[in-house]
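In the form predicted alone, a lone chain appears below as structure tokens.
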Amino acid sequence: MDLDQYREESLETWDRFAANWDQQRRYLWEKTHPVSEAMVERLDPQPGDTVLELASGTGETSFLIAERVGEDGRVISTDFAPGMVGAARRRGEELGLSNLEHRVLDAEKMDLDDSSVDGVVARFGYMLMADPAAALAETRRVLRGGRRLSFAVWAGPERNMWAAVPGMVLVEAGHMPPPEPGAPGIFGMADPNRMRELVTGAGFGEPSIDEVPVVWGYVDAAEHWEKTNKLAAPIAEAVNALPPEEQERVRATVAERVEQLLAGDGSGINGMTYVVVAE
């Protein structure tokens, strides 16, 4: 994989999908807020702290932290996609949060001083970065000694069939290459051993790793397809590049497999994340 090309394409993709995430922010928060809440609880920000969020998306986790650090604290809410930063800024202004700073920031090359923040969070960000080792080293650089990093990544495909099924169908049909081991992507940091190596290699102590489930509660296969194509940008990009008749074939195959997972209590389509904390 050409990582420079990946960086460029990833930025273009997520900037383009920012409007969808903004439109779907209530849905996303309803489904994934347990992950953000677990991250923030384990970070344990205190009134007056300065906390950095990387890959903030539309900003909901930053808003949660802003309440914890209070008026004397500060939250630096960042993303590498300007569209995401704009969406977070607009919502922050609507909420009247005065302790928020919104910035476009490359997590692999941060324009921040050494030892300048009291905590760092990143929800579903490091796994998508071209060089997570560099991003974690930068995180360690800007974090004050003895303070915490709290981040979340998705567990493996077998525990996240909502994403694995469409990905497998696209790979089987030859529309996407099989994922390379260690390459950036939704499952790029799903191996706890690799997580530990990356975190300790960046200069942090041994991390704690907890599982936090995500309950999607899809009504049917049609809703799964709709939400996936609005929010799972890499999958949606691959689908949208296909001729209409092939898109329909992919949709039908995905629907057939998803319907099987939705049978009974529907638990087969739910997700699992890891929340990782290190000092």
Ligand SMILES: C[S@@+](CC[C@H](N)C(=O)[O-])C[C@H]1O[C@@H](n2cnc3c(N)ncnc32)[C@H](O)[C@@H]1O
Given for the second form:
Amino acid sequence: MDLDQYREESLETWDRFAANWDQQRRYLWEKTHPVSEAMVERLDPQPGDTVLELASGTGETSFLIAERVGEDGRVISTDFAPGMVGAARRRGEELGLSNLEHRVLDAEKMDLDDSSVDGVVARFGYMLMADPAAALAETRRVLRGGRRLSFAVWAGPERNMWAAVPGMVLVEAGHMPPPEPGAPGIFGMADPNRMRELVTGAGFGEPSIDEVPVVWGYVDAAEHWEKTNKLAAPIAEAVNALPPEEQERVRATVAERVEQLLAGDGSGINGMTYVVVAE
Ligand SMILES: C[S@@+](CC[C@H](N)C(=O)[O-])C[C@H]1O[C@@H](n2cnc3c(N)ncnc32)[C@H](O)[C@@H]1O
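Other form of same protein, the form predicted together with this ligand, not the form predicted alone:
Below, the chain from earlier opens the complete complex, with every other chain and molecule after it.
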């Protein structure tokens, strides 16, 4: 994989998907807030702390932390996509949060001083980065000694069929290359051993890992398709690049498999995340 090309395309894609994420923020928060709450609980920010959020998207996790660090604290909410930062800034202003700072910042090369923050969070970010080892080393650099990093990544495809099914259908039809082990992507840090190596390799101690489920609760395959195409940017990009009749074929195959997973209690389509904490 050409990582420079990946970086450029990833930035362009996420910036374009910022409008969808902004529009879907309430839905997404309703489904995923337990992940952010687990991350923040394990980070345990104190009043007066300065906390950095990386890859913050539309900023919901930053808003949660802003309440915890209080008036004397500060949250630096960042993302490399200006569209995401703009969406987070607008919402932060609507909420009247005065202890938030919004910045465009690439987690792989942070424009921040050494030992300048008391905590770092990143939800569903590191595994998408071209060089997560560089991003984790940068995280270690800006974090004050003894303070915590708390982040979330998706567990493996077998526990995240909502994303694995469209991915598998696209690969089977030859519209997407099979994922390369260790390459950036939704399952890029799903192997706990690789994740541990990346975290300790960046100078952190042994991480603690908790599993936190995401219950999507799709009513039918049509809802799964709609939400996946609005939010799962890399999958949506691959689908959108296809001619309409091929998009329809992919949609129908995905729908067939999703309907099977929705049968019974529907739990087969839910998601699983790892919430990881290291000092
Ligand atoms: C799946 S979204 C998650 C957004 C948000 N953290 C959430 O959980 O709702 C991934 C985010 O990572 C950002 N991102 C990807 N690579 C990045 C990088 N190298 N530096 C900073 N942000 C990055 C994207 O712009 C996007 O907003």
